[in-house]
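Shown next as structure tokens: one chain only, the form predicted on its own.
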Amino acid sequence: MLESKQMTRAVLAWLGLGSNLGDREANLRFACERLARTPGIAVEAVSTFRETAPVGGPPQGAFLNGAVRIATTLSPPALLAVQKAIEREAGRRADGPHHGPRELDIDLLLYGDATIDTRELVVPHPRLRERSFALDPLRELGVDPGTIPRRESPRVIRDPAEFAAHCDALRRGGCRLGLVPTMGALHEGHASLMRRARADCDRVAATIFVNPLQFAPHEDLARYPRPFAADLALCAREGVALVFAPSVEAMYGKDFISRIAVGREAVGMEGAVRPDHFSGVATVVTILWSLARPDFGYFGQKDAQQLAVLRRVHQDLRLCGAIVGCPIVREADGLAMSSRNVYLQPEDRRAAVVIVAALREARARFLAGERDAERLVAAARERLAGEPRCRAVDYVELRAPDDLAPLPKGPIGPARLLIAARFGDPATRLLDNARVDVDEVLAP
């Protein structure tokens, strides 16, 4: 990332010009004249102006587009400030609709051979290669589009130090950073986390790392799905800027011995079935958090106990930013999306929706007035027992809805029912949960 400082020598830069309100040609000529009168800017050449159809935004009239080549001693942020000032002088309003009609648009397309990525400015312009209305004037001004640096989207990083440096550069550029930690085998549930992160943040970093610390020796570490090309395609579709995909050796090294100790949120349920699991999850997430130092980290509610454990780690270790829990994303029949669903044979996949039926059964009884926890759990277990392809039930538990603390004795109030059950051969463990006191939809 280029530092925001005054340049001491002239740099060639190319600006894109556009107008579709008022006297379009006069607006573009005003921009060129105003640039030429600005100290630190010398206008070297102006392309011909050409009419083009609008791209995106509400219905609007055709644009007149062109480009200008300048030599400038201004830094990119200073040049951007000049551009915005000239746009305002031409009558453009800051509160106009996004991609709406405007009297004048000035984009910094290229600034020497610099690559810039800040909240306010991305150079080369991120959609430059897609826009003939910008490329054609650049060709006229002597730019070979083949020499324009290609932006990786997303940028794949393997080295932890490099990932930390890129995240740090984004923060220095004023970007709010969202982190989406994953083990890959991405699906629509992961995509929903990325979309939420994009809505909240200026840039999103996703991690793809199958973490050996959270697998016991008898578990499915070796066969866990790793469709990296498909995962990258999903990240690109969702606008992820960085994908951190390290090797195990890069993450841990041969002498790695440290672990994060976890407390009461890890007791019971997954903590009982997989005793070292949450320590491994907490350790890898803490490492990722320390590298990225995000403003927000995004995790799905499907792994409700994991979310509770990570909230506690985040609080106790006073990590930066905040953890955001996001709703469960479900298949059309209601089954919670999981990377492990692909393990299931068709008949076991169909049978697995009994988990959703068990959640609905307990909720229906609660909403009908039942407040005894044992009877609610028994109702859910009875539904699971009625499915012969359900090989085993690891647990069915009612807990407090958010921190998953054990419920006090006596009639219950707000609560979350958590289920882990096994289907198929070899058995695949599926997790799900839902509030019993809230009539939430358990299908799309």
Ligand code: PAF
Contents of the next structure:
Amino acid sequence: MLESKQMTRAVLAWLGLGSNLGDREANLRFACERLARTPGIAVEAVSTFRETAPVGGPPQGAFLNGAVRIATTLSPPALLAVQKAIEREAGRRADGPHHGPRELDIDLLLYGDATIDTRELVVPHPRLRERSFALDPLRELGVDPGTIPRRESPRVIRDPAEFAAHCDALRRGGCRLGLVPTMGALHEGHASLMRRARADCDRVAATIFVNPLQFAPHEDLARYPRPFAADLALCAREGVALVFAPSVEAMYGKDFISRIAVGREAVGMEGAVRPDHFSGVATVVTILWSLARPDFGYFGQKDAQQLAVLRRVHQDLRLCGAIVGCPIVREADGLAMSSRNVYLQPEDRRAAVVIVAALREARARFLAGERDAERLVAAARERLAGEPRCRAVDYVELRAPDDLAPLPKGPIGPARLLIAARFGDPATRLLDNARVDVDEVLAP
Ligand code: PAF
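I would like to compare: after the form predicted on its own, may I see the structure of the form predicted in complex with the ligand?
Complete assembly follows, chain above in first position.
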């Protein structure tokens, strides 16, 4: 029992118990006894034990499940350490198969009315509401499922300070945080960034913000697609924990005048066609980065010049973490995925694949031995010119593969070909790029 002085500070917590290996009932009873003998824990009530079918994992035998209500003065991490120790004492091996059969499982389901989101611990348990094997014993112990704090997934945050606070809490909880900045209208390209972030990090924060600073007055800011519900569904599907979707006012306020100046990576190509664009991109990404302070931020290689500009800003401003560039994701016919592809009429959409043909043409010639930059660019331009629905070619340029520096004169070595061309009326600008010296796949 807890001493009365301690009891005043005690928190009610509910632990789920499960076993499907060995003497299942003895394992659950052992857990209850061991909990009761642990200083700082008073076992108040134990549910009946019930047999349930396994959920997930390899084929395995039925579980015996139950729950206990405890009053505890232990902090959630200390309680978790006790749970793990008891599981080990019951014979559970740390290297057993993931979600495989086990002697004992002790899950912290509820800890008072606290919500906890750390690397080790998510409380209330994330799938508690879907799991009758945990919910039924809780009901028996007097928990009304309607009062369990709801876990919005992903959590949508509109306020910059709140976003910063959430990211901070995740980092303090030991989570490695991945940031995926977007302007919404999400597609498989964005999903691939989120998947990569999920693989590298414990939690992923995506941002959805159509950034006015990166649009010129004549550009498509007003008509840029904003399918927020579908975007949120994609984020949920990809396991994103936080979605930061601020209003323009919340991001910039009315007196906002600062801009990040960008340098040589922004010269030429997109920088020539859209003079203030990269300064606007750099400004918003720097703000998002300083709010989230991520371990990694993910950007697509499709916007190769944007990636080069952001790598430079990240390095020069000594921002925390690292930038990760991710491969281009393509439609079945090879066209690079872009939020702006939806603007295209079907015939223009079909014609747009000529960009991929132009990239392939230049690469085939390079791999066949052509090293003259002008002739390679001319071959790509000729391909584009052969497509009557291609209304204009903004640029076709060969640059250094990663930082996109202009190539030295003379025969070229490793290089990236970058193309921007316009299709349809009103014209939609499409960007694409590929290494000419590497036989990378240009269709999925
Ligand atoms: O690539 C984009 O979608 C945007 O330029 C970015 C990086 C989210 C900044 O608004």
